[in-house]
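As structure tokens, one chain now follows by itself in the form predicted on its own.
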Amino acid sequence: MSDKPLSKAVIKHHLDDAYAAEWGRSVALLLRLTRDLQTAEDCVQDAFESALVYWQRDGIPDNPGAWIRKAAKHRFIDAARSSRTRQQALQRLSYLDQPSVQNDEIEELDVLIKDDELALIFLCCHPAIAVTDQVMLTLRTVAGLSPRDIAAAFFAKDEAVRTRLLRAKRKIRGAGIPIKLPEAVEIDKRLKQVFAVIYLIFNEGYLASRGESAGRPDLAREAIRLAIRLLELIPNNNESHGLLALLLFTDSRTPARVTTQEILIPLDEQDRTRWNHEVISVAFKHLERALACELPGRYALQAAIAAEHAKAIAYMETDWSAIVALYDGLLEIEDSVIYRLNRCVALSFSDSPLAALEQLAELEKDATLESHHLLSATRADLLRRAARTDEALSAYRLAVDQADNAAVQKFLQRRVRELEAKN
């Protein structure tokens, strides 16, 4: 403990750091004791609230996470003993027989938390839970975001988010979803959903689906933090390295991708000296680990595509043929319309815009992207580069109407003005 009295603001700063680092680990441990997700969250939340008072009085503990977990454990014991009905009391107090509850030295339990925390992540991403609920549950239970913050990120009402979270927790209880690590043979299969959830969180943070701002940096940071933590929990998984490499390569462009007027800057116009090259260096190290296997996964291949952009000094010096080949590899894993759309863009540079337009015509037969601005914007850009100005203008105007993100709309409107000036 520190002997020097600290101000409430300083304590709050340390508490915020502890919250970011220890929330998920603490909920994981309390879930081992309570066997109920809501109870675990409530106990940990109470512990953090009490820390603001106790830490200001007693000083910041040497091990803040252990302090939080010990306080949360005692909060659970107190709640169990004060349960209003005999049945509730017996049910809750039965967990007090566990050695992990009786042991007052929570520091000794930290070695067990690794598996508990990984089990918690798998629990939140269980396939029996709806995908949107998986995302929100992961943000709440693993990352510690409040329902209000989650609602703001997804432009939803607080009550709607709380309802989704409650529904997911009821699903866990009602379906009897086990609160434990999957069997070894199931882990790789289940990891795919965990990766997908983290990637969805990152994508919403990097380029928000709607709203006035280009993205939500807080969500992007949370996704990267989750990917790092997942890698710490399963360090020898190649695809975990691939996911983290992809997120880091992509996030490294953040300083150069939006103007001060919140207008999206496309990749070909970004000032590459503003990219975060320290982050890029770390991403390359993880990419090397991700590719050190016979069959790299989808995130490793996407990271390899991002790496080709990071290698190029200028946009036109990008190895577009290599990118086309990497997209071919991705399409062997999954026939995704997004992969095919992005392959068209790469093909337009490795071959020609006209060749890409022929491929795009095939893609347009798939109704998946029929009303999405990405398809219209891609067509518009290919037509612009093919000097088919009138057709490009129509496609850009359609993309403006379809886009929900203001930063994207402003960029597309800029393209419209540029082409109108040429006509």
Contents of the next structure:
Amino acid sequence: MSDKPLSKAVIKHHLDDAYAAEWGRSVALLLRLTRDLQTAEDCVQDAFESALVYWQRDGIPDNPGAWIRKAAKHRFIDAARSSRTRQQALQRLSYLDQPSVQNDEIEELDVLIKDDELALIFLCCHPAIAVTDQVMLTLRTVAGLSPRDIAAAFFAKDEAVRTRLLRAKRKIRGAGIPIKLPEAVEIDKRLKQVFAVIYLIFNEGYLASRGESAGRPDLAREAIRLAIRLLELIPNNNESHGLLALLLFTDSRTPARVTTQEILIPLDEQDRTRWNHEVISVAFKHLERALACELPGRYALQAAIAAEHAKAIAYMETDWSAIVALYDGLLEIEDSVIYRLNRCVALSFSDSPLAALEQLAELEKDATLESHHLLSATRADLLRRAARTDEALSAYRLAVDQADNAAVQKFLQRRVRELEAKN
Amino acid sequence: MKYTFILVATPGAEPAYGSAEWKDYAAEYGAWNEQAAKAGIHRGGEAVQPPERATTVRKLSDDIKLHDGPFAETKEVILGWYLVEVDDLDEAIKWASKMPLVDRGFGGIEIRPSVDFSQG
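Now that you have shown the form predicted on its own, what about the form predicted together with its partner chain?
All chains and molecules follow, beginning with the one already shown.
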């Protein structure tokens, strides 16, 4: 503890740090007492609010997380009106207050809190909850984003996000979704869902699928933080390493992927010296761990593809045959139109644009991507490279109409102008 | 917790009543029933008559209205229900997944948690 009184700004800074690091774990621990997500969040929120006052008076505690959890626990016990609820809470608390663990200031119960935190993550990503709600719950409950932040991230109204979160919490309670670690046989399946949620969060942040990006919380960063935390909670999981590697490789290109006017710069035109090479070297370490198994998963393989790009000094120097082979591996795991589309692009370089157009024609029969701008944009690009300019132009124009992201639209319009100038 | 299993499928998805295939299918239900009874989770269940014989009761503007037919106009119809009592939704999902209707891909089960009136 510090002796000097601290300024509000300094306290706020420490609180923000504590919030990012301790929110999820604190909610997880409180959930053990409250058995209700909303109550747990309310107690932790109250604790953070009182911290603003107490820390200013008494200084920053040595272990802010333990302070928050202790305050939140007391808040819950004080609030438990009926003696029966209080009794139950005290019983659940008893494991925290064994004689051997007198000192709340040290993380004496780290292992237990880790299990609680993991159970909380699995709870938020439970398949009985709608996927959008899983994403929002994870951001709210595990990552500690406020409903307002989440609303900004998804271009939604505050009120709509609050309603969704409340409905999801009611479903958890009402339907009896268990607050516990999944059974060993279920873990892999349930983990896949957790990966999917983290990946969705990352993509929402990375692609900002609608509109401009100003004032939105950094969801890509939140996703990376969640992936790192997951790896700390379940170490040595190959696919967790794969997911983190994929996120890091992708994130490393952020400084080079949009112009100052928010126009998307495609991979082939990015200034590779501006990629974050520190991040890339960390990503390679995780990729190595991800591939150190017999059957690498989908995130490991996608990370391996991203790694091929990171390795190449220029777009045309990329080992496209390796990428085609990696997509073949992905297609064995899951027959996804996006994988097939990306394989086409790789094939257009390792073989020829015409060969890729043939494959793309097959793909276009698939109705699921019918109106997706990616399909038209890819066809347009292949036609342009095959010097079939008129066809390319109409495909680009179609793609502009279909895209719902301003940065992507601006890029496609640029292509249209370039081709018109040539024609 | 108590959960109601509502069995749903598109008419004709299951083997025809009385056919040889149906006999195997029915035997699988027998096996599920036996397992569930042994596990002590079986609280009852019925097969219901076809949708043409269904009546839906609703209150509209304070008036009880009867509707001749099932609850919604979808292709799937309710075939029956089970009431099971297990610890949580994960257990319920596990049992529902083992149900032949689901297991064989003929239809689905809507799991509805029962209202716990003791919680006020």
